[in-house]
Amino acid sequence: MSDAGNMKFQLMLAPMEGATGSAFRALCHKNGADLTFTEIARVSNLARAKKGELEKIAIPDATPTQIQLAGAKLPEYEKFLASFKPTAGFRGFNLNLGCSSPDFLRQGLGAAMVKRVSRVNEIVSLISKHGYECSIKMRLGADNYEKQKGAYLNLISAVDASFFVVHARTAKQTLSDKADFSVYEKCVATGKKIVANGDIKTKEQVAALRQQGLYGAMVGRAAMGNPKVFKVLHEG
């Protein structure tokens, strides 16, 4: 069984490209977000010290923030991590296994990595070797076939990440498709820390997730409309 029930339920601000800059992260944290995330950054560009990519992962204040990374090549991670210097708000890295853009999927990145368990394990181990926490944000698989085969459960069970943010849709689905909250029971049964993601915006949803033993919930679009949503959800 998960021990999440003995911990404070965590409310997190989702990483959103072009939206979750430092000012918005600080605003959401002030309004109750326990943890925030940078927008996605490509490790290949970070390894080459590209200015624009380094600006994406800048954490200029003490707002608790994880840096979200996309990449599959171990030498690029090693090169980047060798020169990385954490600042006060840094709380670790988050691997993107959820992006569903055709460009990412063609390169075997984003949601295409859900079935690449060995490589994900290697990346998490490498980040841990450098002394940093590593979490994972993932979809249920590339498509319904991978979902039905339990690709997401295989990865959660096999990888020793600090927690798993499970966006309850496949890569084939869009935000107009309803998130499948029924998957969380099996996710929690792995004994890992599970964070729900996808259309979370009400106190009733949060109460139900807490009751199931989840570690937390990640909020994206609802926070864009109202950064105070975290206070509302914590009150629930």
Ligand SMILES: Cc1cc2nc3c(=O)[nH]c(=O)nc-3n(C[C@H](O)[C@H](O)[C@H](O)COP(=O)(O)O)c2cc1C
Given for the second form:
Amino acid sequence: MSDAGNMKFQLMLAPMEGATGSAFRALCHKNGADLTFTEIARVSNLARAKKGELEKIAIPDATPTQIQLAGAKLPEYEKFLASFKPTAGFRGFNLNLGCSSPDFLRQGLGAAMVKRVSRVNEIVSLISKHGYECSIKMRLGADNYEKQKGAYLNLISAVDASFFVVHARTAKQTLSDKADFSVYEKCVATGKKIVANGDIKTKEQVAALRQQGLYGAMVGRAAMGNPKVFKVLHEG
Ligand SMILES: Cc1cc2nc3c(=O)[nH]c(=O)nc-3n(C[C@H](O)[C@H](O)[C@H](O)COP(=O)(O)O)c2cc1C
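The form predicted on its own done, now the form predicted in complex with the named molecule:
Full assembly next; the chain just shown is listed first.
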């Protein structure tokens, strides 16, 4: 077991476009979510200070929140970070390497970035250079071929992010396909902090993940139906 076994198991509210605004994040934190995330925002729009995009990343209270970003161009990150001002609840940035929309994948963004290891490393370094923590939320790769080749393990091993949320599906899979929890053993073996994501809703699942040495679990749809789910999962 990694040293994650000695730390408090982290329960996180997943970023969900149109659902995880500040009021819902605060409610989930009150009910036991240790960390929350803003919905996906495009760095290209943030760099141009687009009002709607800036609203997506606003953190108006002290709820512990990471800002989720999608983008691959370093100059856009530079421009955005130069004007970024952290507020009380801000706990760092999270890179989206999981979005599976065809539009994103065509542009080499979202889950297509799982295999762009050196670019991801450059982005994480740039964010760290500005003094901010950076985590990653990723799928297992674009498709089953990339998953079998271990693209997600290459990325986890090579990138120096604060933790990795591994949504246990490929970009080809939909949210109704079963998440593959068998991948976590190899993820944990990298020695990095790993957070499980996909269909997590029971105390038994959380107990099994803790046992395996995961750093935490991220909950999405189960929290939408019931924000108190975090209380129940922590009690487990
Ligand atoms: C309505 C909706 C919106 C989502 N928006 C985002 C998003 O903005 N960023 C992201 O990384 N994942 C997004 N996701 C994926 C979730 O964060 C999560 O990875 C997925 O729902 C699996 O977790 P769950 O089974 O606990 O719901 C979204 C999912 C849903 C259902």
